[in-house]
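Only one chain is shown below, in structure tokens, and it's the form predicted on its own.
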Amino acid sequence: MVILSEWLAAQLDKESAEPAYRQLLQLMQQAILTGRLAPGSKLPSSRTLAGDLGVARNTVLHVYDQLSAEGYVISTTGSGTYVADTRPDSAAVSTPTPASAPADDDDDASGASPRGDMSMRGQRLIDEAGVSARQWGAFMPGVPDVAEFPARTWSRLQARLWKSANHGLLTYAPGGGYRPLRRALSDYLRVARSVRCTPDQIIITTGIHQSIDLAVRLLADVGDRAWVEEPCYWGARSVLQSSGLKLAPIPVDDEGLNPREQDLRDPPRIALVTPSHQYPLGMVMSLARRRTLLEYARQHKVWIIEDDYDSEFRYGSRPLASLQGLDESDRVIYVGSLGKLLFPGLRIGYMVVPERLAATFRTGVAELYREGQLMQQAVLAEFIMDGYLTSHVRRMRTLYGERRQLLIDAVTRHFGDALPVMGDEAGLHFVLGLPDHADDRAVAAAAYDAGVIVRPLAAYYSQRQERKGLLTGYACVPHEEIEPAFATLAQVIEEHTFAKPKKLRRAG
């Protein structure tokens, strides 16, 4: 352990403007990575350690529980912490690519066949959507609260841009986007999501599904085999599908994606993964798996997609780390929105790309989508340099953290310990279990007839359905209405699952 200190008081740099905390965690997530701190090893106490740094006992005790959060470290009361196992599998990312794959025979396992003028694609992507007539209310899944959006503050903004009249503002988008806009995203990214990149490594796009898009369109052929959660978001699937690629469904476990052998002897082109906060199911991506699916990916040329579509609002611990942070292959595309932390119909999203395909993807967004939204990309530069996104996110995550919580309240209130709650750690919405023998498709149709609005689980499996349950959102549902809301769902529950049916009464 003296050895340790005297490592990282050698690397801590106490004149620089990187706090000490952050320049403490990323010394010892890089001393367990490259092996310096061995798996088992016990970590000195946290006392020892502020002391023999010089530095605050409080900075090392967050820097531990960081470490827990993100699986680097193991607590045990009494005992100590101690670093943790998380060596990828060398079974799993040496298994050796096939000379050749056998061919699918049935490759529309739908058993769709062109209609009228629709193409075999285009109906199944019709028979499949997932779209919804209405999005918003109780207990829309995925929806923030747009009453909450600090409108005066966007309209003065945008005011004194207008303003200004800077007709440069007002044609198409340069290749990537607004400089200042990219330079500030590169900024926040950094300190909220650890994501390593410069401003020419990102993309703006008009949000996840396009960054989807012009990723498979620029990395992948048609034919090409591409990894998916099961169960995974229907979205992005879709997008998958209609761009020709040929999906293999992957199951998630409770530490994430857990490719089977099979699936590991026949490597994909792409693999989209949600590894922050599982989209639906909500487990986090364990940092052994993290590792395993990286050195996978760089053994086999794998292109990894990291959707992190709403881990900043993480409660009771500090949002996880980004799988592209550990990336030392330049394998991720890691995409995100501005939707959920604002509002959706602001339409701006981004993709952080390895620097080498920067220039590649600049040019492809621009002869694809001849991108504009030029003001409205200056309007948010300025909202997150004037520091209005970090205190908007921090608002509304005590604020989404208070209804969660009186959600799970009215859930036990009515339910007891009877459904299970899952996955409400993180996000804007949690999926509450239903039995075995629930139908949870008639169960979402017959809450949606009553006023309140959730997702079957079935709807975002493309097999077997592992477990049954709705996806239930609380992000944009008034504290007052939760109770009254969840009560008229109890009763569409109760009225399919439990017990004879009752009159129902309408939400609202």
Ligand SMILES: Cc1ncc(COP(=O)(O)O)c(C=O)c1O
The other form holds:
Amino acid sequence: MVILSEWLAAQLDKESAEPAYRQLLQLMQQAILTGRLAPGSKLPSSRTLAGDLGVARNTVLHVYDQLSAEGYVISTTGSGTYVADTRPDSAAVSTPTPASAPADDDDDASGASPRGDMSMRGQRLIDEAGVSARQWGAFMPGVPDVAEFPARTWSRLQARLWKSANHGLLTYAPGGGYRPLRRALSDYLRVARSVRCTPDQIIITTGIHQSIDLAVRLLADVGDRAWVEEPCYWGARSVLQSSGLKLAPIPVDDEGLNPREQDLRDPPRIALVTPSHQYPLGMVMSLARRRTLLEYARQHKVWIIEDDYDSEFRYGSRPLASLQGLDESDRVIYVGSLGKLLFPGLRIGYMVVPERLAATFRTGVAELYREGQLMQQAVLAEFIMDGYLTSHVRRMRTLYGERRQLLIDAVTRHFGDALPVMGDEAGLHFVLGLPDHADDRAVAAAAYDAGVIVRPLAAYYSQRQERKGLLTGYACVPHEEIEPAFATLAQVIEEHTFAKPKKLRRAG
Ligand SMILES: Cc1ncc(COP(=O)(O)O)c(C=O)c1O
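Show the form predicted together with the ligand, please, the one above being the form predicted on its own.
What follows is the whole complex; the chain from before opens it.
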């Protein structure tokens, strides 16, 4: 015991801001856990230890009480305080290792690599992750101009709502989301997207990622097949894949999804499509293909997930109607997001499910993710009902349309018609085509180093890359920054794409 007192005295720092009680407690816990104080050994009396350490006896008494309450020691009236035996029962924790158990040879020698800790699907998710550390700046695809968001209006609505905050807005919120928001969204979607729905069919989520995740968990089993467009959004692919679905990439052409004979012979459980604006190539699924897909889904009981992520932004024509609006057989789960319309960090999205599944999805969303954020949803509901969503989208459509044109002008100035701009006049990005011999990943990496963000088309293919190109976003780039940023990108493209950095044909 003398040794214990000496050790404690050497460790205690009387000058420290940490109270002596807390220091002593932690030191004794450490001594017991590491075996310095062996199970069964008797602790000195509180009076003796207090004297040895020069602390108040009450301090030691408190420490002993706490150690006893947490099970480190056992106090027996009259006979003293003993260290409890809390060593793990070796029989209970060791599992027989099957002779065939694979060695952990994925771990590197330092133990720094987590690979051996991960599931196969977790490992795949991380290996193929596409998320970028930078989410802002020229020419970040898929990001709206958050600087244009009417923040003062939002904050005024928010301040007003907080004044009347009540338990209904502040507790967990099972039920598919804030009812007035679901009503406002169903009115909006009926008019703006020709979606057939009632407020009951709307489920509020944190965005398209979560909507897809929920749909897959409720409608498919591990090992089921899912069609994805080839190429497609890597984020949606990751969600499906990590839920244990087997992905079947289906080619797209100018009319959208174009399944081959062999694809049709093996119907999937889920088909994830972007009919109004194929992501990332930008074409629209033709009416004939829409009808064929809906009929195929009806016959083979396929669930179609329609990802309608940015359809409000069409510059040459009116927004196109949704696929869901044509569906007579209740096979479409429609998913959308406020991220591109307002600001991505809002993390509010919605799904429209067939009426007979509405109650199931309401329970599912509450059970899996514990809904909340009703206050944000209430602000959004007012924002929509007061007409701010429609006017903001209208204003952004004009702004982004101008930026798109400025960027096309810059492409033409630098490259003439040598590099095609692919995709309909819509959305927040286009694909700048590169020659077949180009390495679009290398170009994107070099552009990133030069301060310009573009994404290589390669990242969106899961099998054979049909075309080379760069996803180039214009929505979040102020007009005056477009030409200088593109000049930087053009320089990188010239250096990486054309064997000798030769002078390219210039417009005019
Ligand atoms: C096609 C597509 N779907 C969905 C998303 C993400 O949606 P959310 O942010 O609502 O999860 C993106 C984001 O870029 C996208 O491009």
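Remember, it's a predicted structure, so these values are computed and weren't measured experimentally. Positions refer to the first chain, counted from 1. In this text, rigid core is short for the largest set of C-alphas that superpose within 1.5 Å between two forms.
- I493 shows a C-alpha shift below 2 Å between these two forms [criterion: core-superposed Cα displacement of 2 Å].
- Core-superposed comparison between these two forms: CA of Q210 displaced by less than 2 Å.
- Once both forms are fitted on their rigid core, the CA atom of T398 lies less than 2 Å apart between these two forms.
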